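This document opens with one chain alone, in structure tokens, the form predicted alone.
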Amino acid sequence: MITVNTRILKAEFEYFTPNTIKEVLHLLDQYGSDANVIAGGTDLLVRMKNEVISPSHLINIMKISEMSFIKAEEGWLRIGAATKWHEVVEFCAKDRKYTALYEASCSLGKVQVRNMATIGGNLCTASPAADSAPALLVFNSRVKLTSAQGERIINLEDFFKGVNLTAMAPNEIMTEIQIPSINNGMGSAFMKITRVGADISKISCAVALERQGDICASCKIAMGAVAPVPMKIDQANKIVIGKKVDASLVEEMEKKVSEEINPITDIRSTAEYRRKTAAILLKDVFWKAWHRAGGDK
């Protein structure tokens, strides 16, 4: 006798499609933990059918259009978190001022799965891999929770607290991610390596950087699937802020950056590999961004 696995989902649960976010705040006060909120549900319907979770109660978010937008005002882009990412990649590519976001965005799935997940889908599962989290790390992103009891903003860097772990309470929900204004004469940049096109990445990069001349004014870096968290790299790019840029430089960028990394061994690469293609990675990206804000395309 063969056994065929078809994934289906197996556990019951009970599924509430509220209107808006009221009623969301209000489930969660009443079913805390053992509710989980759906919006794309590419990463958590996944979850389910390999029975890593079986929530309870099923709260979809995919009708409150409260929570769908983006809007440039006040100094912030602000992008509701139920916005999907095929939204993320219009508006980017009219305002190529988020490059790196943009270059994320595209790298997230194939057309069917942007068309359907949610950036902040991306965000709250928390994968060290996460596409969306480097990019928007470099850009000093934040994010707003909402409860019942009201709305606190936290630095995104804050957000991530493990693998699949935030700093998100029970009780909460992710209602927008904001990004300062970018000046026009930032470049930045975003890549990973995967095994296959449209994969989970093995590693990821992004930054972002302000350039006068030769000196590099500021620089971003930050990485996914090296930590236990996507995680911004403090070290390596303070060797090039104030500083003329040349290889030389960039070759220490890279020695740092290996050393400041925490990569595991895992079903997708292994953690010598991503030692040593991490500063290779950097390097490119790094010098992809300085172009950029040199004017290059």
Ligand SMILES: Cc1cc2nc3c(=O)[nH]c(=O)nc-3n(C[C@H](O)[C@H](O)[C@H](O)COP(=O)(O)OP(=O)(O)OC[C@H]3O[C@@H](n4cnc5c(N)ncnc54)[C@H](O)[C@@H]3O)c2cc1C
The other form holds:
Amino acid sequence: MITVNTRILKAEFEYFTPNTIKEVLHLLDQYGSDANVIAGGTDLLVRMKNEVISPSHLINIMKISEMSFIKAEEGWLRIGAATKWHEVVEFCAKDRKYTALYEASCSLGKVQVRNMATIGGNLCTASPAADSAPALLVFNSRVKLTSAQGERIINLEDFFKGVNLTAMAPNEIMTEIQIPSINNGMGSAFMKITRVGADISKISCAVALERQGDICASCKIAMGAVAPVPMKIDQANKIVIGKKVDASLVEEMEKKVSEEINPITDIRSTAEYRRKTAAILLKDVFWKAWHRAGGDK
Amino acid sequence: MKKRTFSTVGQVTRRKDGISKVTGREVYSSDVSLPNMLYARVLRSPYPHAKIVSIDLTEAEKMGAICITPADVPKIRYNERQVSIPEKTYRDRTVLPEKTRHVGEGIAAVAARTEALAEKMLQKITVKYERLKAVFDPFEAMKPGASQLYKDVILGDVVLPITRNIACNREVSEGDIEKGFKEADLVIENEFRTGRAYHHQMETKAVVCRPEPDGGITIWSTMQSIHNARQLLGRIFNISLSKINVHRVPIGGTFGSSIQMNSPVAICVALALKARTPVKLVLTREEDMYDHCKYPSIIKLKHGIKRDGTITAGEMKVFVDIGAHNIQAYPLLGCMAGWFVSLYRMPHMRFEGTSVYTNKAPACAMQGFGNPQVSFAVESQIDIIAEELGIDPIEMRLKNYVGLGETFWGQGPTVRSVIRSCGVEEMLIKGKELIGWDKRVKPEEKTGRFRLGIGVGRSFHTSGTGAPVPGEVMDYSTAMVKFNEDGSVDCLTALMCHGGGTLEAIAKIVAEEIGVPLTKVEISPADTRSTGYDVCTHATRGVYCGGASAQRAANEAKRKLLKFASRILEVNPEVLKIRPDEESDQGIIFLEGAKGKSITVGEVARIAQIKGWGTAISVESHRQVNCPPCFVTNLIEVEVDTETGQIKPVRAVAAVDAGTVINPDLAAGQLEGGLCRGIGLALLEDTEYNPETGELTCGANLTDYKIYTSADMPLVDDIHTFFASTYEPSGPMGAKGVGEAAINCTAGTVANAIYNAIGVRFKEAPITPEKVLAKLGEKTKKH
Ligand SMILES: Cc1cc2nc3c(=O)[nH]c(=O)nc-3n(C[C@H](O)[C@H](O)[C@H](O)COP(=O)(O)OP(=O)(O)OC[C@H]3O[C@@H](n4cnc5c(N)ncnc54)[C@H](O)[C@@H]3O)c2cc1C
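Having seen the form predicted alone, please provide the structure of the form predicted together with the named molecule.
Complete assembly follows, chain above in first position.
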């Protein structure tokens, strides 16, 4: 829009930097939907400069230490919502089990963005193209939402409600992301197609699977930028589960996925292109995950 | 031609402006800040085509805004670029228009204490528009009855009616085209298209204007020609040229987008004159993207060829969608004709070019000025012909290229010169080896999902716009060189550096010509009041033309210095020479073979001053009477993913024949930069418009206007750059240009590589994965 000036922030707002979750919740209760949480700001500031939103109160959550952590305990990998992407990358590089998440994290922006942006921000923006979403979906992740009234935990797939729409109430924030621990034998992968090297996805895909020899024991597929929300692919994966995997079976799966998705034409690509490449991307990601999974003796 | 050996020229040296750039201390236009300065913002049209009925400033002025509207600015119509002679300059714009012709056109402006305040004031202005039908397609625009952008424009001093939105056209022919086609065994005809890429220079257009107590103005702005702005502002605002001072300010890239005085400059001046205090105006990226773009092209190309590969005739018909203003469409069309005739020998040729107004951002020069477009078409066509005839593409090129002793049109039909240095053959032969051409196989022999393909392409650019006979474009430079009393040398020129190291090259040429170390030569800050005229740093003329004037000034100042030295040393001045001396860290004047007869440059300058002999100083204005082509060659290997349509450049050879290379690292950098933007032109870059709203579909921001970066290029080790070993007799130290040449053949080369990979010929750039998949789909359907 030619009427906006993205060099400056025209809107005026009150700015808070609380140190605890409690303070945030208190502020949210006070200001409700006039307030907006700001984490890395890499999505929010863009929308504010473009005058898509103009909150009158901004609550910075980056000073809250209890929101930034990565812990593996009691069957869960727990990541604080205000954890920066570069920390997620570092963790996954060491741990090596969450390959799909590692690949998604590495592909998100470039160094500058990963040093600012957070995992919670990526999910809460609820962009259909959010790169962490497919990776987290295939691991059956859930998110913890907190309000002054208490906490609730919901599955990630129930969190996304539409473009920029989530299940979060105006007085809630996301405090953590929980990923079930992964068996050693699980193989996973994430890939995306973009216009240039550092870019938001035209389309993205993650797969996590387990093998028993040539049999696919379990398989989860998720895709980004193929529907209003990042989505789990629930039919195509059934084609391979419990079966001996070969190229023709994967081909069947490719056909199925194109039926399941509902892509649109936008500035990054066309619906037709997305439909065609969804199948290809699925094939590529599937085989990558397959070769990574144990049992490939 | 025997090559000279040099002590400074051709050496890799540390760049003089390097430290200020990498430490962030360079002062760009947007960094300029003056006491009592106000900030300006421009109210821009949301409509592509509308009459402005009224503008209500009441509310904004209540807030203290200083405002200007079309009613407040001089009515004079001008062209922001004044490189063509006045009779060939089309003038269609005013400081602010009475009707808006594209989304984003400035229609009013305010100045206030802060930018944020100015922004708020803008929102208080109410404008009544009478919307007019808009046209976005050049062919629609030419239809009878289509909505008209202009009733008339001014050409020279004459009112020129505009019909069917045709801004101008040009026809050029040589020989007898019908005869040429009759002589041919084969006639091949194709249509090619290239996109409306955005310049995407790092720094958006910016200007600071300070009104002076004597009625004059001082300007700091993003410009390629400070003298252009001085003359224009003098005319528009009726200010004596001696009261206008335009400073040269380092620029954060331009790619041609500041050859013309950018649109915010005149707006800022009008505001500053009204406010009587300095005003600053820096465009946002959104505004910048609505301010300028590359000329797109639709090229219908027809060649007549004999079985043996001899071209008998060539015909090119070009349509250019220039957008809302005619900045330089006339010279563009001439240049396109020139690029066409100068690529390959054609005894009979015809060129027909039409430029059309549409309600889009105005197009202007961008690296190559029509040449990447022409070369995309011609280099694709040459490969098509070669395949048809079963001739190797490199052989086809070697057989037909215009080379040594032949005529080159450096700037359209009126600027011609004879080629006196040529590295075409050398580059093709060496490039062929480097890329492994002999292992290249036909597309039919390739299988699998990922297919590699190698393509070749060649082109050139002019070095400046000089010629034996003055043509339709002006071209000369002025330089001053003087000796200081410590042996250092000042060089003053209005030439501009766009980031590629032009002024660095000037310093080297001066150091070499005199015989002092490079560290002793500095380029002085320049402004219009202290420099002689320089047309513009465009047309790849910086080194070849600007360098030649600096060389002459250096030579003359040196002559004067040696005269002083001859008095001291008591020898004839003609026998004295200067060489860089390590011990004294400056130039030393000596008499060959005579020991003791030597003295440092600084000592001579000092004695001359004490004795009152004067300063060794010289100012030279010089016009080059040639425009030698700097030839380029690319060989590129791409990998095509036939299932996703993605294309990745994996290896590249880029070579230039720049004559003597003054700055080898920087010249190689130009080649790499040209490669990167050229691949972008082939595969990615374009600006599209929403036909309903007239807005850019990318939202005029960089989130959705992508360019390739190092992340998308072949790995450093897989990019091979080299220089032809030539010497241009008319160039300073044997040099020609590099800048624009670097991009000219890349898009065509990429298209040829894609064809070699998958056997599909793309004639429309950018060749996006979406298009590739669609075409591959058609292909499999046919089989
Ligand atoms: C140059 C650039 C490149 C990018 N590349 C990519 C890419 O490749 N892939 C990709 O997916 N994204 C990309 N992005 C988008 C963005 O960086 C990510 O989505 C990022 O993770 C957002 O995190 P943030 O901390 O900056 O969020 P913010 O901008 O701070 O917040 C985003 C939204 O989430 C809300 N929010 C944030 N945290 C919470 C919380 N804990 N609880 C409740 N609400 C919250 C905010 O109120 C806001 O609405 C890019 C952005 C830029 C500028």
